[in-house]
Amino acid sequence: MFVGLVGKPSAGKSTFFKALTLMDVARANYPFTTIKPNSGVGFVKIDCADKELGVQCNPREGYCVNHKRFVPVQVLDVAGLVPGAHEGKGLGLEFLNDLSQADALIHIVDVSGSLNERGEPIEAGTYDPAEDIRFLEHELDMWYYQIFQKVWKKFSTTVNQTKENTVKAIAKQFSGLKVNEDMVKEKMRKLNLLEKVITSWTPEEVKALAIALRKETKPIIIAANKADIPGAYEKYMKLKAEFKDYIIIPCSSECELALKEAAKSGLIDYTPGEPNFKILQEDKLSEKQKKGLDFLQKSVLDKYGSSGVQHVINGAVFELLKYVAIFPGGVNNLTDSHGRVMPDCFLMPPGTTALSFAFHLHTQLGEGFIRAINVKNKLQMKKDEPLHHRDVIEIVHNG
């Protein structure tokens, strides 16, 4: 799985992606300070399932505090996009190609209205970040018709001579942009094309199933960032009550950086996604830094009830692809090879079953697979039943 962060330059997106990965990567108030993508690892977090088994987990990747498991998730910055990026204005082709293989897309928004649409600094409040959310989708939903436009009169031409199925057609060449037979026959039936010749489409009936593919492949929610500065908070009242089919979290990527840095330096204890943190070491603080973290704890912390930008990259993952978290496990042995317990835990997609959960730990698993047990209550399960989030599966077979 992989999460793009996109918007516009000087949003935040560079500060939001070092705060959910502690990399160094460049940041400024300027346009396009980030030119080529930084790729790194965030964490979604979770309430682990070791607590209810009475142990306590080393994970192999990610890691676990107090029984909050952080799985890994990777996550990628590409420099920002302005009105006409599908056109190829600001590199923008290139960086939307980037993100050709994303699963979800997160928007950074600077919600407090002090950029212009192009990201140049203006006075707080005065520009409508509503014209951001309106902008992006735009050029999204146009870079999918382009990608499209460019192959179609070729493409449904040998597909009408070769009496290809159009439904595995569309998918097969559009496979790149992560496009499945399922979501192809779905939006064309709704389109009422599936009866349709497919030299017939007209370019309107293209550019529909274009768009209607890209909301399915490429779903966005919106991080309502800088929510510190004052307005801001009014602002993103604004846009909940105007973009209601968006999940829309308000966050302070600046708040999440600091907390995440005083942590690991040692001067606080702070969980990622929590509303407050303690600090540790008083007396290395400099006045300067106990009225910072005194404004970040009553300004961000109290207000929003978290920094917001583990809720955000949770939110994608969970609300929008509505993933679940699987461990695998053994009913009497929660220990790997190595002495780990419990040391793997998988993001799979909605709809996954046992059977195809032992598939994706291993083929021989999968392919010798007698049946699934449901850790917690020790109750088998069907090949076919699908599995809910946080299950602890043990797969049984042979060989």
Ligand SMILES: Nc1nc2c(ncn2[C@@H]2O[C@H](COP(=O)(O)OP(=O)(O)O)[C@@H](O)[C@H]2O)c(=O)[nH]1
The other form holds:
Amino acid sequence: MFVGLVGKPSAGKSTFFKALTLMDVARANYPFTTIKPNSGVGFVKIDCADKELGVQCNPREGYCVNHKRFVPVQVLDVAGLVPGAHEGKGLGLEFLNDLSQADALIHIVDVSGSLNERGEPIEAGTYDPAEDIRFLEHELDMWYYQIFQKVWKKFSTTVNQTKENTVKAIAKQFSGLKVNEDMVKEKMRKLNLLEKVITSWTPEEVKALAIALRKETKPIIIAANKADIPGAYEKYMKLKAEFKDYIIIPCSSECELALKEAAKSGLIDYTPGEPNFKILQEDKLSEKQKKGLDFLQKSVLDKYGSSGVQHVINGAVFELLKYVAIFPGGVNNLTDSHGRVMPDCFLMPPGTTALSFAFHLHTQLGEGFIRAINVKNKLQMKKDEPLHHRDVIEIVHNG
Ligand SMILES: Nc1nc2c(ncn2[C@@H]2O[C@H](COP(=O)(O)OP(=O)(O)O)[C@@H](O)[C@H]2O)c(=O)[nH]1
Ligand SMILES: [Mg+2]
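Mind sharing the form predicted in complex with this ligand? What's above is the form predicted alone.
What follows is the whole complex; the chain from before opens it.
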């Protein structure tokens, strides 16, 4: 799974990315396998299941503090998108194509209203951030439509001639955008296209399908960033009232970054997503640093409950995508062959069953599946039973 950061220039994408992916190497385990400079690893935060089982886990990837487990998620920082991006404005098409395989998008919005739609500074508070939400969605919709349009004539003719199943053919053709058969079928049904010969679809019908599939495959959560700036709170509240169906979370990337950096250098003790931090080395802080920390506590943490960055990534994975975190484990043994206690935690899509989880762990576990056991209550599970968030699952298998 990977999550893309989008937004206009200077909205704070790179600051958010840095705040999210900055790692306290003393704490986190993660193999550094960065392929691109703008791709990194952030962490979702969950209540670790180790507490209920009376153990202290030892994660192979990520970390666990006070039974709060931080599970890795791949994140991509995409360069700024401006109106007209889908037509190639500001290298927009290149940047959009980087997002093809993303499962969800975090839209970083400058909620203080100090930038115009191209990301240029203007008088603070004079820009309505609602405009950004509208224009970005339009660019994403048009990007999909254009990908469809480009191939449609040739593609639909071929499908018609070869009498290929339309749903299957569309899913295959656009699988690079994470489109699958179930989605295509559902959207075609809603648009009354299931019975219609593909070569007779109108451009409006092709467009409607492209947009419906965009919404499904690139869902968006809004990070109302720069919430620390005076006047931002009121703008955030207004945005929330206007976009009731959206998940909008106030955040200050700058605050999160400052706290993580202070924690990394040992000045404070701070766990991401918490409403407080503790000063560890008072004598090493300058007056300016003390004032800065005090400002962050009062104008961000006390006001919003946290810096919001952790809340945003958790929101993307658990609220927007409705993923569940699953721990493999044994009723009689929670330790792997290297002595690690509950080493793994997997983020799985909604609808994951005991059997599909077994296949995810290893083909052999899926093929040799006998039964699954819920380790928390020791009850046996049916193979097609859906798993729940924070379940600990033992797979009993042959071979
Ligand atoms: N006050 C404030 N400034 C921020 C915040 N996040 C980013 N910025 C500032 O906004 C400017 C643009 O940030 P950057 O991350 O480079 O934006 P990008 O172009 O979207 O990647 C920089 O000067 C940041 O320091 C925030 O949460 N609060
Ligand atoms: Mg940037």
